[in-house]
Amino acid sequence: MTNTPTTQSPAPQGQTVARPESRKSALGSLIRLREVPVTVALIALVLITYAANPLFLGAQGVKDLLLNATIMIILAVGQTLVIVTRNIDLSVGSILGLVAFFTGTLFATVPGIPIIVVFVAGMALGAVLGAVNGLLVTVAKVPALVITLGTLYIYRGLNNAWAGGTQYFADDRPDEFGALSVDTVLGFPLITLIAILVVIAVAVYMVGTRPGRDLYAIGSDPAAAELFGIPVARRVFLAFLANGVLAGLAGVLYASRFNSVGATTGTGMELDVVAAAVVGGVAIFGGSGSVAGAAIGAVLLTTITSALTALRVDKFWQQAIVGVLILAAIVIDRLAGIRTARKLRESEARDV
């Protein structure tokens, strides 16, 4: 008996055979995307709790997470495109922190006012506290990180002045608004189907649309962007802007997820947004990240909290977990940059 050799049949017309090595560069580009490394620690983090706990991922326990999360998820995905362009904002949480009490106040004063005109009313406030913050970074040139610093503390003196002691409950707004953060579709609360749908809009803009991509590029390299034609300060100000206007919505939504609002609402989230943001592979450095990967760190830091609670674990190591999550990011992200810049080195040398 003779061997003959073996042949492949060829492709048929119209098709393509993969290539290992075209499979291979596939898997490799997936693994480096910045999300995978955060979203692996999630799905570790739930599996591990409901080990221990498996009340964790209950019926109720499912729902929790998700309205844990949902606002985080929106005041991240608002600094992601503020990030992105080299800059920060610290004032989200005293935004959302007027916002709510806004809204609230709206409620008590204007008996039967529509809910979409709350809703309306209050993003168009964080438009304005925004746009504040815009305008001071573009036409001051002053860093964003001390503008915003400042206007942390403006914007929470004038709700600490207007609310004084004052807080509005559960039982001063109308049911059909509570019911946002009680009613589900497909297991899924009102308020956190809004939060992805906010995710899902921004992340089409910033990859879809000229003026998204124009972001990356500022905070890629600001002068040599200009240089480009991209009117630099008007995209950071509408940046700032629509960071202002997420704010907002996240405030509404606040008023309705929780039972009170008043002169602390929302005191001390702005460090958590930003380490969202981070955690969820937004470069600290500006032009890289998304606006998915944010959400899902944001989804990472809320469910650590529940987790180490669930696990009776003492909340001084939560945060200290998230002081190591935020470090390693920044580390990663550094490291990353370096061999970024190695790898483009070494391909000019060859190229001379």
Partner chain sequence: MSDSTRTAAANANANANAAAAPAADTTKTISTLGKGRTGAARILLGRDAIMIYAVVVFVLYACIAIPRFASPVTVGFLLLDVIPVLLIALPMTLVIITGEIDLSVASIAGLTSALMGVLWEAGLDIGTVLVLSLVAGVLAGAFNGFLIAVVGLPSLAVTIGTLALFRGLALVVIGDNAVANFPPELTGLFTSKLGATGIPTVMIGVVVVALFFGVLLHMTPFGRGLYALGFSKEAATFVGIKVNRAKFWLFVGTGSVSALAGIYWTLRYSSARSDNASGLELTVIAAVLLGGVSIFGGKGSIPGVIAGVLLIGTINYALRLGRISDVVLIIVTGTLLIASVVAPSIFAAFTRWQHDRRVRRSLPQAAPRE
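Next up, the form predicted in complex with its partner chain, please; the one we just looked at was the form predicted alone.
For this one, just the chain is written down, with no partner chains and no other molecules.
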């Protein structure tokens, strides 16, 4: 963030315009560098585990890995949208819970309701909840951390009030719905395919569209963004809205995969989601990081647990190891950052 002083050696006369290879320069590729560590870590983890326990990559094993990751992936993608703008949404766990129960209720109370309708309804509810966050953050101009901590409680409370002791179980829902998280296409469970589609769609939006890039600009320097005329409030609001929609989607998928949905569904997920994004190289103070990275981070965090179980690592060690992993990710990212800074300082801005 700090602008490192750089001497300006007077540029030699008649420099030639940069040659293409300068594009391939370390500087150019730095942005991509952030996802590398987490990807490497994931591959290493999977291979080691596989070596120790081949079943880990058996048909069922892979399927389980993907299924476990699916919901976290979707949440991490949404969270990335928000974090990149230098905000945060702690209420996703509660949103997921509300929507999951809402889904259960729909199937139980409206027999024969088309699945697609349920998806739409669930995402709509998520959108509303996300919009509330977005409005409070942008209109009332209050820090997201405080707001979403508040809505984390409120949404959870509403969920409890609404559900009470009621729980809906798998058999309250049509088999085709449950099948979404059982049937596979080329080894990929259907809901995982949905998640992958989400990742691709959002990634393209973030990399390839103007509003998407605006999100990075806003996170990189909100004041400058305002000065430059980027519709900061609108963009941030939409980021929260989108995150709500994705949390809603995750809620519906949760109902498809797991047995019971009730008052406490999704409790305490928020920090895992943020952790996933951070591990995936998303800068907690916005401006950089990618959806793909966050998704990989999610896979890594969900896989580590299964891997440790599969390796028969003492169950009591598992959480500690997850903690170490998160810290390692942050430190590595920091080291990469320092290297970048040094490179930037050493290298001349002018490429000759």
